[in-house]
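The chain below stands alone, shown as structure tokens; this is the form predicted on its own.
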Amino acid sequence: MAPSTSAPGSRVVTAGFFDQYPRFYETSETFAYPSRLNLRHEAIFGENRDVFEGRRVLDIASHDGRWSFAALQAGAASVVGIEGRPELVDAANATFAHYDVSPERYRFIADDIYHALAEEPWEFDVVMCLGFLYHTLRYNELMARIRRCNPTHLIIDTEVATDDRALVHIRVEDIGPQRNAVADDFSHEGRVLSGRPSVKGLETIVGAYGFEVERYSDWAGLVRDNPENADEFKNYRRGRRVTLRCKAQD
């Protein structure tokens, strides 16, 4: 994890975003810890609020809609979430209805991400790829489809391999657990090949498709100033997970 450039005490999160919308603590089996979700919200939206105002947003692997909801609250005009697990799409729709979000501002699609992105001529201003990149090995296809959406910004939150070289650590995932990869066209006997890129590998992947890393979120400052429940976000603390903002180059 890179050292923080912020002043000690300047990154304290006193009012957690999801504490205002506690239904999201109950709609997923995947790490719905308040401290973790609220710090991730700060890293993803608190540091990037300027790119969401009035924008059309795509949420890749939208899970229970938590980040789609946060994008709208950050000022996005609309959001489309694509999620491969139908029960999570049902949860997202139910939660948005519970919080009286206008149906004109959101759409959730229960489908394979690659299929859904190929079926329509999508146009988005911001693409969020949060908690997905390490559940796939289909980087060429994913990045090509993202680029065709013509976004100005790409926000990524992902686990990374702790290696100084530009590489991807390959693994095999069981598709059963809700937090794992979903079945796709290349699954075999309930398993999917996926990979964790190193930071240099990640920068190589986005750079190959015309994106430049503008900045990494200040997880060092967030960890320093919010030490409570530190085990809930230890992968960020140990440099095994990062949040970054990329901008499309002309």
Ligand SMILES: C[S@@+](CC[C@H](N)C(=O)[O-])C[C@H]1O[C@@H](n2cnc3c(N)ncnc32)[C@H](O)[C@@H]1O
Contents of the next structure:
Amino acid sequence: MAPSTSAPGSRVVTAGFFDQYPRFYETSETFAYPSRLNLRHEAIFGENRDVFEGRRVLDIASHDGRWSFAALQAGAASVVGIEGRPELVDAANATFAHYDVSPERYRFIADDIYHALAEEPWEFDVVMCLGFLYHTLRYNELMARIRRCNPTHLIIDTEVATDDRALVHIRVEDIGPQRNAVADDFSHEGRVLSGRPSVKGLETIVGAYGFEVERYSDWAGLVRDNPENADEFKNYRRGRRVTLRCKAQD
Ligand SMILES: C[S@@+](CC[C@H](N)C(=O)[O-])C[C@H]1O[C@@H](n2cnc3c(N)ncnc32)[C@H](O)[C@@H]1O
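Mind pulling up the form predicted in complex with this ligand next to the form predicted on its own we just looked at?
What follows is the whole complex; the chain from before opens it.
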């Protein structure tokens, strides 16, 4: 993990975002621990608030709608969430209704992300690709489709392989667990070939599609200043997961 440049004590997260919206602690089986979700919120939104105001946002693999909801609360004009598990889309719709979000501001689509992105000529200002890049190996297809949406910013949160070279650590994952890849056109016998890029691999992937990394979120500072329940975000603490903001080059 890159060392923090922030002053000790400056990254304490006191009022956790999801403590105000606790339904999100119940609607997912996937690491919905309060400390982890609230620190992720700080890394994804606290450090990137300026890119969301008034923007149209795409949430790739939107799960139970947690980050779509946070994007609207951060000032986004609208959000489209695409999620391959229909029960999670149902949960997202129910939660948004529960918290009285105006239906004009959001749309959730239950579909394979590759299929849904190919369906319409989408336009978005900000694309969030959170917790998804390590559940696929179809990077050229994903990045080409993101680029075609014409966003100015791409926010990524992903597990990374710990290697100094530009590479992707391939693996095979089971489609059973809720956090994993869903069956798609290329899965075989309930399994999907997927990969975990290294940091340099990630930079190569986004760079090939005209995105420049503007900054990595300060996980070192968040970990230093929020030591409680550190096990809940240990992959960030160990440098095995990163959050970054990329800007499209003209
Ligand atoms: C680890 S969870 C991440 C959830 C959320 N984005 C986050 O960062 O907290 C991965 C999500 O990707 C979804 N998913 C996996 N493969 C997908 C695909 N091909 N199309 C759409 N959703 C997919 C899963 O159903 C799951 O909800």
